[in-house]
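First, one chain by itself in structure tokens, the form predicted on its own.
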Amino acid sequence: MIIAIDGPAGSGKSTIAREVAKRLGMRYLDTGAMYRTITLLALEAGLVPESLPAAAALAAATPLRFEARSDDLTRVFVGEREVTDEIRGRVVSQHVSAVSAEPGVRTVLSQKQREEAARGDVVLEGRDIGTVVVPGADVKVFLTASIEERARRRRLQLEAQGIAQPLDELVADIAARDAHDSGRAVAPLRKAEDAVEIDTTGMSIEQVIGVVSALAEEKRAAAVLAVTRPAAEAPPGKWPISRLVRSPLDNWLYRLAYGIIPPLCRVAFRMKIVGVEHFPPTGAVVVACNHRSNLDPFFLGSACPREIHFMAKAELWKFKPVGWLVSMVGTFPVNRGEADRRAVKRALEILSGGAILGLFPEGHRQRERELGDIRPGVTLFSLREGVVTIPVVLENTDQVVRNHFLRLPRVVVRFGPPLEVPHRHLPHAERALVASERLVEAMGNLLHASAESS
């Protein structure tokens, strides 16, 4: 997959595509840092303004180098020597859109940022990646905020790095930065026609970040979909409705591991079981649930009515037999921090088969925090048509194994209401956002309706 992210000076375009790439398991190409490298070395040899042509060969010969680190920059090298604070100074955000605007250079550095697209997965951020670069990326996003937006976080960026900058004199230099990047006669910043705008201004982060990564989530499941029968066409009854009926896991395991474990679990922990009443009896349903420890899966099977089919990390098929295990009562892997189609195939199979899905959208167990970061994969599958999404919190499941002792507390299990599914009529993008808040909200409700009740 590839991902283009274009828009004008300090839109939160690296930001944003640092943080998708990170989010989605790809990789990141900060293309705005090669055009300034080239820049500072253009200042450095005295080709600014004077003999901007001859940047080009500056640009073909520079050995350019990049690492990724936590924080909002990415580390460039120009051979050995790092260059990352030199490219964001002010001198070299005054030049840059002169040295970009120059043919010679574009074509070298648009070469470049292609062969490293052809790499796929990766997230590609500029002025041109979707117009020009890779025209045929698929997703394509054009962030945009207003100046005085943008020179707002363009002084947060400058203050990170120990300069001082009023902020009257960014708000000019963005002002004339669009003028020049959109009125360049090689490669203008444009949207491109099939791009999806977002105005990031009154945004956090978060939510710029959730938007771009619902967008990727829709087109891998478009893609898997392609490859995969239609709902429609799948043969009745290949589902069942009771986990006791048959099912494609019928085989002793199975009827053995769900005759035994529900019963046992409920008695052993006095399990408590609220709203199940909300669990519809047919169809297809993705149960969406907190995690505090590796034994959630068994108090979640033994409390709902249905069978449900885990998505878990693939770190637990690395023991063969508790890979075979788990496989043979209906669990499958997926590779976490990675795209997984795979995975995804076969959720969405089971979701067209009127099954039930079920998944930790925190993605890690979460001992010190309430909830944690609900990851935006879960409203690829919520927000398929005839899909119903169940919130559940569990109790006390992290004190079952405590210094290496087992204990006996109450383990309660809450479902929520099915959540409303956000309007049609609103762009997909935004019904993901929407649809991801509100299981945030729905789960936030079921915890603290159990700090209540305790």
Ligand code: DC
The other form holds:
Amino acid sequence: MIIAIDGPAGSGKSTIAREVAKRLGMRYLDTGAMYRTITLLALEAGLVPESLPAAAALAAATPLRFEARSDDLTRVFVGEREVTDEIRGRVVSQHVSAVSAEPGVRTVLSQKQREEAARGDVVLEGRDIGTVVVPGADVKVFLTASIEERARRRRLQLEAQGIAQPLDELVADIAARDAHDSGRAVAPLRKAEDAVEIDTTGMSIEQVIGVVSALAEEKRAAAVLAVTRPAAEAPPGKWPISRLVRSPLDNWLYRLAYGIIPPLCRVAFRMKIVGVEHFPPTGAVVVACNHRSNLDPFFLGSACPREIHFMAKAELWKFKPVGWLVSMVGTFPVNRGEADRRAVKRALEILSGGAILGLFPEGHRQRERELGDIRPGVTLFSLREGVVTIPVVLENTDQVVRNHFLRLPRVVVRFGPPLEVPHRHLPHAERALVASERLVEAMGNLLHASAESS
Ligand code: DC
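Now the other one: the form predicted together with this ligand, given that the block above is the form predicted on its own.
Okay, now the whole complex, with that chain kicking things off.
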């Protein structure tokens, strides 16, 4: 997968691209840093401004190397020399537009960028990625923001590096760079026709990351569906999953397991179930639950009035008996951190079969009481199938194992009202954003209600 993120200076590209790459397990390429590095070298070689065409040969001969750094910035090296901080200085910033307008420089660097893209799974960030460098990118995003907002962001960035610069100076610098980048003859800054434009003014970084990640995950799922979606829908009333997900044992085992476990849980854990009336008696539903313990599926499954098919981490299947048992009760594996086609396919089949899909949108168990990061991809299933999501919060399930089953805590299962699918007329990116915001808010409210009642 290749993600192209373009936009003017200060629109948040670097932060967004870096974080999206981290979350989706992809590489990240800051193409602006490449232009900045060549600008620094061209300045040192005295090529600016008279001998700019010679900078192309310089670019071709320069061995550039990038290294991820644990704090935010990517480290940039020319051979063994590190130029990470130098290329962000004011002098380079003032001349980089002129150097990057040089056609020869662009040809050389665009080629290097295409070679990087050809290695796959990368987020490229720049000005012309979606239009010139990789017009065939899987996801194209064009970020914008008001000039004042961009100047404010740049100031914060510079301050973090110990550089102070007045806001009006930054506004002027950015305006000059905008004019230069958009007005140049070769590869001017413009939105690709098929790019999704996101105005980030007033949006939090987390929100923008949510939209971009959702676009990427949607694309991954679309690729899966193109290959796997059955040509004809299953006949009404018949579950297309029956052959794939469930086994002949499934029904009685599920009923047996969940016929015995719930009454036992209710007694042993004085289990309290709140809001179960929110559960639709029929039809496909996504159930999104917080995650504190490996026992969560049992508690949720036993509190839920209908059978849930959980998507669970593939590691559970490493120990064969456990894998066998959980498969028997309709749980299916997902390999986290990759585009797991089979898991996506099963999840969508479960929903199109009118059944219930159970997800733990935080991805991993959380130690804190608060909600962890919600992975935006979880809203994809409800959006794709047009089904409601029931938010659920479990309380105290983490205490069970921590207390070695000795002092049994009171487990509470709190269901929230169903979350409708955002309106179809909204652009896709916005639907994904609205859906994940609604989910975060609803789960947050349920946790809050839990905290108040405990
Ligand atoms: O993203 P940045 O501000 O670090 O980029 C520095 C300059 O490089 C910017 O003024 C435009 C130029 N650039 C470009 O022309 N094409 C790219 N793909 C990336 C950056």
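Just so it is clear, the model here is predicted, and its values are computed rather than measured. Take the two forms, superpose them, and find the largest set of C-alpha atoms that agree within 1.5 Å; that set is the rigid core. Residue numbers count along the first chain shown, from 1.
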| task | Using a rigid core alignment, state whether the CA of Glu277 is displaced by 2 Å or more between the two forms. | result | yes
Margin query: With a threshold of 2 Å on the C-alpha, tell me if Glu50 counts as moved between the two forms once the core is superposed.
Written below: no
query = Is Arg414 one of the residues whose C-alpha moves 2 Å or more between the two forms after the core fit?
reply = yes
